[in-house]
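Presented below, as structure tokens, is a lone chain in the form predicted alone.
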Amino acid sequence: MSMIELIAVDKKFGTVKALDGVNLQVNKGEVVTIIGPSGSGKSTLLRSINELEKIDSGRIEVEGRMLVEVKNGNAKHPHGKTTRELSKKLGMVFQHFNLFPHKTVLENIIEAPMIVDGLKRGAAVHRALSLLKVVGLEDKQDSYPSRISGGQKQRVAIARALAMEPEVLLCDEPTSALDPELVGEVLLTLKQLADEHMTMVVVTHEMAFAREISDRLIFMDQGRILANGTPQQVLDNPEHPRIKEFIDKFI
């Protein structure tokens, strides 16, 4: 079953085409990672899926239903209730955590379920504590973000995204803001989610992680998808010279 589908999606920033006719399908329970050089459109693609970036043309579907379609500069969305319903299926983990500094770890996680979903505090706390256990931070519930490490902050951000019970987790270079020694703990958390068949789309520069976690690997350059296959197909037998050039830098 297709969870996400992009059809002929274009996005420009000025004269630069960040996305150039992108077609992509992500199936339920699948882990798709996106690699490529800086400025290739990876993050723009991810941010376009949940409309943090507004596309210039094309169509994006969630579970076979239109989230947005843009033709001739005119954007079409479904009824407001449907848009909210589809958007809630998408959770986002950013590069830079974006935790509220004046709220504890627990308060950061329960905020959205209570405000957006109207969840009672007791139920929200129960959900948050369960998720803190999943990410290995049950002892940090009363800590403030300034008192925990970068890796711990990112794991809290993952728990916060999961607290909205999304069906897809979008991760935009979740380890790029971390010191090297903290990367492993975040990657382990994401691998655990992958092992539980969470549908994920992950933009990453961690090649070993991409190889290990991915059902499919996407290589992007200049706004286009140059390869879409298993990690072995893309990394071990690259057909496009641009991919080989990129991979050789990591060997």
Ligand SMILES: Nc1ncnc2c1ncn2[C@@H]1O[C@H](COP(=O)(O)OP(=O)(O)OP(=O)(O)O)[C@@H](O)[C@H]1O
The other form holds:
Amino acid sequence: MSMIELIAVDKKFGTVKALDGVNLQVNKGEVVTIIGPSGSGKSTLLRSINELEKIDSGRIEVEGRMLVEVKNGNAKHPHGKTTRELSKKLGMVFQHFNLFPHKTVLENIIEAPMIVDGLKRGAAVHRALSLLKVVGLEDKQDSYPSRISGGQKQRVAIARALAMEPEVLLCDEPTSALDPELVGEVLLTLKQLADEHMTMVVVTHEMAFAREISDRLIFMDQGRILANGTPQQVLDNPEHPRIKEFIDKFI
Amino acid sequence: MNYIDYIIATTSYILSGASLTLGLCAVTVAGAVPLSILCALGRVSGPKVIGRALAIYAWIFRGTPLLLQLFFIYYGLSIFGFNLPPFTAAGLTFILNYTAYMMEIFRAGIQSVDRGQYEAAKALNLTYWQTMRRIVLPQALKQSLPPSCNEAISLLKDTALVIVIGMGDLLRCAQEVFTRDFRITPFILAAIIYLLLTSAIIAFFRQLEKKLEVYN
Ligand SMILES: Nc1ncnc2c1ncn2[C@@H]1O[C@H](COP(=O)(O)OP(=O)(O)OP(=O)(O)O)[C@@H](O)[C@H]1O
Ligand SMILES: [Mg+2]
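Target state, the form predicted together with the ligand; input state, the form predicted alone:
Once more the chain from above appears, this time first in line as the rest of the complex follows.
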């Protein structure tokens, strides 16, 4: 079943085509990673799905239902209730974590379930603690973000996103801001989620990780998807010279 | 009457004026703080017209003397038949004047909050008001504490201007005693009371900043 679908999505920044006729389908339970050179539109693609960027044209569907459609510059959205229902299915993890600095780890995680979903504090805390266990940070619940490491921050951010019980987790370079020795713990957490068949779209520069967890690998260049297949298909026999060039830099 | 008794009597008289000073401060804070937060939000995320209107308002009230504004609202409005009682006129003037300043302080505070905070809030499906109230404003207000402390001190001292519309504030009481006795003591006592009050303001803000420092 299709979880997310992008149909002919365009996005320009000034004259730069960040997304150029992108078509992409992500199925339920699938782990899709996106690789590509800097500026190729990977973040823009992920952010468009979450409506952190407004697309210029095309259509985005979540579970087969229209989230946004832009035709000739006119944007169409479903009713507010449907929009909220659909965007609630999307969780996001950012490169720079974006934890709320004035809230403790626990408060970061219970914030949205309580405020957005109206969960009682007790239930929200219960959920948060079990998520902290999943990411291995039960002992940090009362720390402020400034007092924990980058790897721990990212794991809290993952727990915070999961607390809204999304159907899909969108991760934009979740380990790029981390010191090398902290990358492993975050990748491990993400792998754990992949093993539990969480639907994920992950932008990453970690090739070994991409190869290991991806059901599908996507290569982007200049706003276009140049390759879309299993990691083996894309990485082992790159058909496109741009992909070959890109991969050679990693070996 | 010995000198100690004189000081006690004078102090208590001046303190009776201090209640007006403090009352005016309280009214101004109660009006200007919420109003300036709303105005700051209007400037940051409201429609362009509102932003322009607020910019013009700030330009006028920050660019003319507070004393002139007081004259306008107390004497000027009476020409048009609005005879405001002195305290109302003073309160209105101070709220309008201080909102103009505090709006700019809170605006800078809001703009200092990282874009990533809005994006995280949006990704978690918080609404605009939830994002502002729960995520952005707490961080913005913390940033605004040091300049707000300066404004609070200015406010306390600026209230002395109400003498010109005949109100009996702290300084006015001291002046009356001086005129009556021709002694410097009432002015010294007034100065001491002002200093104690400004010290209390500074201590209050220091406590608040310390409390919010935990997350730095
Ligand atoms: N807010 C913006 N304003 C202007 N141009 C932008 C903006 N965001 C992205 N771009 C441009 O759009 C193009 C795609 O950017 P995007 O951030 O999606 O690339 P990316 O593949 O994520 O790159 P990186 O690997 O460096 O993160 C780039 O040319 C970039 O300069
Ligand atoms: Mg990027």
